[in-house]
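In structure tokens, one chain follows: the form predicted on its own.
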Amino acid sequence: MNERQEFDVVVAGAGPAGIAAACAAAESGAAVGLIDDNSEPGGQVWRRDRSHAPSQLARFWLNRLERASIHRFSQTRIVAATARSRVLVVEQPRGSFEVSYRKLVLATGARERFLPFPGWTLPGVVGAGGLQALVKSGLDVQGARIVVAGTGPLLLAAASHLRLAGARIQAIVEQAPLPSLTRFALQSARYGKAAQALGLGLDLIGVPLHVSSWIEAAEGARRVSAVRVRVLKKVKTYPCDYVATSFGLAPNIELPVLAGCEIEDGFVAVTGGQRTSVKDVYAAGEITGIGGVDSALAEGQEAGSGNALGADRWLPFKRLLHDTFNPRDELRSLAAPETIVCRCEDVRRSALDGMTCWREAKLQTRCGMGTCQGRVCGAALQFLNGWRNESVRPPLLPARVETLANPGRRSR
């Protein structure tokens, strides 16, 4: 393999948006490279499930990807990018090399947003989507007692999947109030979500659903054994083996920021055809606003083709999602002074008292300087303190010294 590979179009991310972009570009005759850090395409949404066949929609797009003439780089991480020279430095288990492009489509997706509360670092307290992914990969949760808590449609999807895998869902705890949820249910029907919501509801018959509620603390010695939940003016305690928590999604904008893309309200700003502020760089999917699979597919096709195909019809749905499930102010007081907010560097909330910005916190406490590079604590502190971290430097992820010293050299 050459030290540098060249393509007309390079797509970063092989979730629904990335797959749609790659297929649209390849079907128009472009030489396309698709880069993803997973071993198989599909992203978090279409991650391979050992116990269930993929959905009809997933099968359609994965089969379309298989038929298209696309060079797929799996288990490949982008560690540096230079928009001016149109080059990406990528790393694989066996070495590193460069990928050049004429057009770049960013479809890096989103990650779960976690908000700290007492006990959230106990073993057994995990992300709702993360636990779902572990079950898809073979984790046995038969008979396990699970509390699913946080906010957003992901809670119902995760709870349904876990229950079908044999788990005992103790409760679903949603921080959004009932009027907001009712409005969301009525308006989302315009976007074809009614049947999906009905199916999840049938899967979860008999499971307690608490709205306007949130976790106050997880309890346990060596791992979580119970969780205290604030339900209106009362506190309920649920014994559990797992707490699956998620407070929505945070976009993976590190690569777009490094590429020089303009950011608005935490998301990549785009115009018609999913163009970013950087010439020949496009963006699609959750990094432009959380909107779900259908929105991501529409935006991916626009980004891959470079044409406006009507993806903006999903903008009202994105706003609806944000307005319904944006974490409420009460959640800012969940973390006690001794609660760890940066798990990588063991930084407690009290250590940040008196600080005014993300940069000051990093310099004084190393908050955000650990392995995850602020991907967990960054979104939490943006909500808790209003701090935004838009200063991104290579490497984007921990990389081998040889990659940084000579990105074109491949290990033998």
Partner chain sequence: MSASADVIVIGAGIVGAACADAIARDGLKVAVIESGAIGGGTTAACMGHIVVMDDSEAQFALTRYSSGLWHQLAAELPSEAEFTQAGTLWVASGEEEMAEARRKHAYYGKRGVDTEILDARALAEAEPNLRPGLAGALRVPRDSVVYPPWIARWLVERSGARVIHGEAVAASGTEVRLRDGTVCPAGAVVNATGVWAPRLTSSLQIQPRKGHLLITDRYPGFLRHQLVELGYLKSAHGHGSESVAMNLQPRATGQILIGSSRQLGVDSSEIEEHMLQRMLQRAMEYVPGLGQLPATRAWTGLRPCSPDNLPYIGPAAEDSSLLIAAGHEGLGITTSLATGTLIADLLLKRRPAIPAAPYFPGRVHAASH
Given for the second form:
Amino acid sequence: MNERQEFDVVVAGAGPAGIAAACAAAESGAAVGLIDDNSEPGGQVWRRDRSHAPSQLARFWLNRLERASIHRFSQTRIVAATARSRVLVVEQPRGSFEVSYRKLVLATGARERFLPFPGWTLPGVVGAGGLQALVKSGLDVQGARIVVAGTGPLLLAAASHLRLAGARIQAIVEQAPLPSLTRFALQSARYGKAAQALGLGLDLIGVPLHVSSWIEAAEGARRVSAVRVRVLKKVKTYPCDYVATSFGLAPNIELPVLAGCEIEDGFVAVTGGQRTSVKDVYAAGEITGIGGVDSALAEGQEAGSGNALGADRWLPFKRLLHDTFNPRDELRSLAAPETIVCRCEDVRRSALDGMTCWREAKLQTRCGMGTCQGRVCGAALQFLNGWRNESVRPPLLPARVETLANPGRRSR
Amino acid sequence: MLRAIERIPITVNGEPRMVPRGASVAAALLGLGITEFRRSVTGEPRAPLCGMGICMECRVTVDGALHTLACQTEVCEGMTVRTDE
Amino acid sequence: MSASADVIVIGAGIVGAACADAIARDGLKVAVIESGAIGGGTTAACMGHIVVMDDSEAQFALTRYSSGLWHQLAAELPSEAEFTQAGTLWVASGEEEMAEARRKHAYYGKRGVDTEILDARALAEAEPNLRPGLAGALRVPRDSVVYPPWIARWLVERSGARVIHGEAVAASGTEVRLRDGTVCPAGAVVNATGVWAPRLTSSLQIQPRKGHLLITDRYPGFLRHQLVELGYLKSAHGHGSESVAMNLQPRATGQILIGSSRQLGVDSSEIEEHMLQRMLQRAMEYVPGLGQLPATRAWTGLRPCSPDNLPYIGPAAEDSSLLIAAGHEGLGITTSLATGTLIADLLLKRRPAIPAAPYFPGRVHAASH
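What would the structure be for the form predicted together with the partner chain, rather than the form predicted on its own?
Below, the chain from earlier opens the complete complex, with every other chain and molecule after it.
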């Protein structure tokens, strides 16, 4: 195997946006490399489910990917990038090498945003998408009692999926108020999302849905055993085995920032055809604004083909999503002074008192200095304190010292 | 789609256990009722949060390799896993 | 600025913080001016190694004096300071370097610093993760490790100094002017702005020397000592403009901190892959097992470098009422406490514990005329 593999187009991320970009590029004759850290393509939304067939849409695109001539790098993490030389350093479980490109499509997707509340570090408190991912990768939740809490359309999707997998959904707890949810339901019909929502609704008949509500605390000795939920002025306690929580999505903009792309309001700024501010670097999907599968597919095809195909028609839907599910101010006081904010370094909220920026907090408290490199607490602190992470440096993810020392050498 | 899931033997904290073939180490451990994957820097038990390789809470020792992400690693026959280290 | 301070210290890195602390202990009222986060400049890009060095007699005197002050302070430092007496191992790869270890042993011994020669076997026992085939090492057991940014803040808080957030754009011995036009009067002024000190005191010859650092995940016990290759100054960090040397440190957290690289005259903050690669390759030559450890972060910093590798401590050449505490290069953490004490001695016209003249800024100025 070569130390450096060369492609016309390299696509970072094999979720819907990345798959669409890779297919569009390959079908127009380009040599395409598709890099993803999972073992199979599909990203989070199309992660292979061991017990359920993929959706029609997923099947269509996964088949199209299968047929296209694309070099797929699975279980491959991009750990460094130099936009000037157009080279990515990638690491696999048993080695590392470099990948070079003429054109780069960034489709790194999003992660769940978690907001700290008392008890959120207990085992059994899991991301809503995270628990879905665990179920898809073999966790049996048959009979498990689950409370789904946070905000966003993902809550209903997760609850429905978990229920079909045999879980007993105790309650769905959504912080957004009913009027904005109603407006969302009505307006999203315009984007062909009504049937989808209705389907989820039918799946969830009989499950208590609390709106304008949020978790006050998770309780339990060494794992979660119950949650206290604030419903209007009352507090209800639900015994449970898992809490599936998510407060919307945070874009994975670390690679775009390292590649030098301009960021606007936390997302990668793009112009026509999904061009970023860096020449020959394109961006598609959630990193340009949270919009879901359909907008990701449209943007991916634009980015891969280099042609404007009208993906910007999803912009109003992205705004609608944001406006509906933006976390309310009350959630800023969920975390108590003794609540851990940074889980890697166990930094409590009170330790951040008097800190003026994240850099100061990092230096003085180690907040965000741990193994996740601030990916979890960063999104929380942006909401809690208005802090933004100002710097991204290699390694983008923890990488073996050997990879950084000899990036061009395949080892072991 | 539901069919009998084949189980394979692995060793968890010195004990022989059977887990679903093709499962991630994280799913397999949770399925065995194990919820203390790692000990935090102040000694708290921790388990998977994100399920997708971001949060690093699911780190366990796999075949002697410290700090292996359980959610990104598939179980295989004869694998040795240690938790709570 | 209503209540004027007796002394204004510009810069709240470890050196400025140590100055503020020493001056305040003499009962003077101190204000500190800092434009960024306390301990957020060069102090945040140091290894935090308290080390006695023998590059020159003056360097030895300053590092030994300051190391003693660190050991006195250790009893008062809270655990967040991460003071650990790990000891230094100066690792010899061959016979030539072993001879250097013996020379160093004799030099230190004659001056009352305990050291110990380790042969190849003793070295392998002391650090099992070093590669086989090394000649031996010199162990300096009292050398230590600290976490500098936290200590800088602790010292500033302990001094009771008023912290003025702003950027100093002009300084004399009696006042400091800030970017926003504010003028802060004082009885005396200390320029402790490190790499940036020449902006306020143009006669200072200080060049930035960029360094890279990388830290791993937690592997408690993987290393026990600060490891430095014996060729550190002579062969590794010679006079070329770019160099690397093996310099490894076990942190109190169990993480391994990997250094070091030097690029003279480079003042960008970006990670330069070729330097990072060379630095890591060098480290792996000595500790091959490092290769498999996950690295979690890399970063860079600028060290303030004077032409003769000694810091500037004392009156400025152009204005003797303006005191300088800058130019500590890679030894700022070690020598910060001694610097603070010398500055306080100079302010109060006390006889210092070691001769202060070798560090006066005028020495370089005078020599170049």
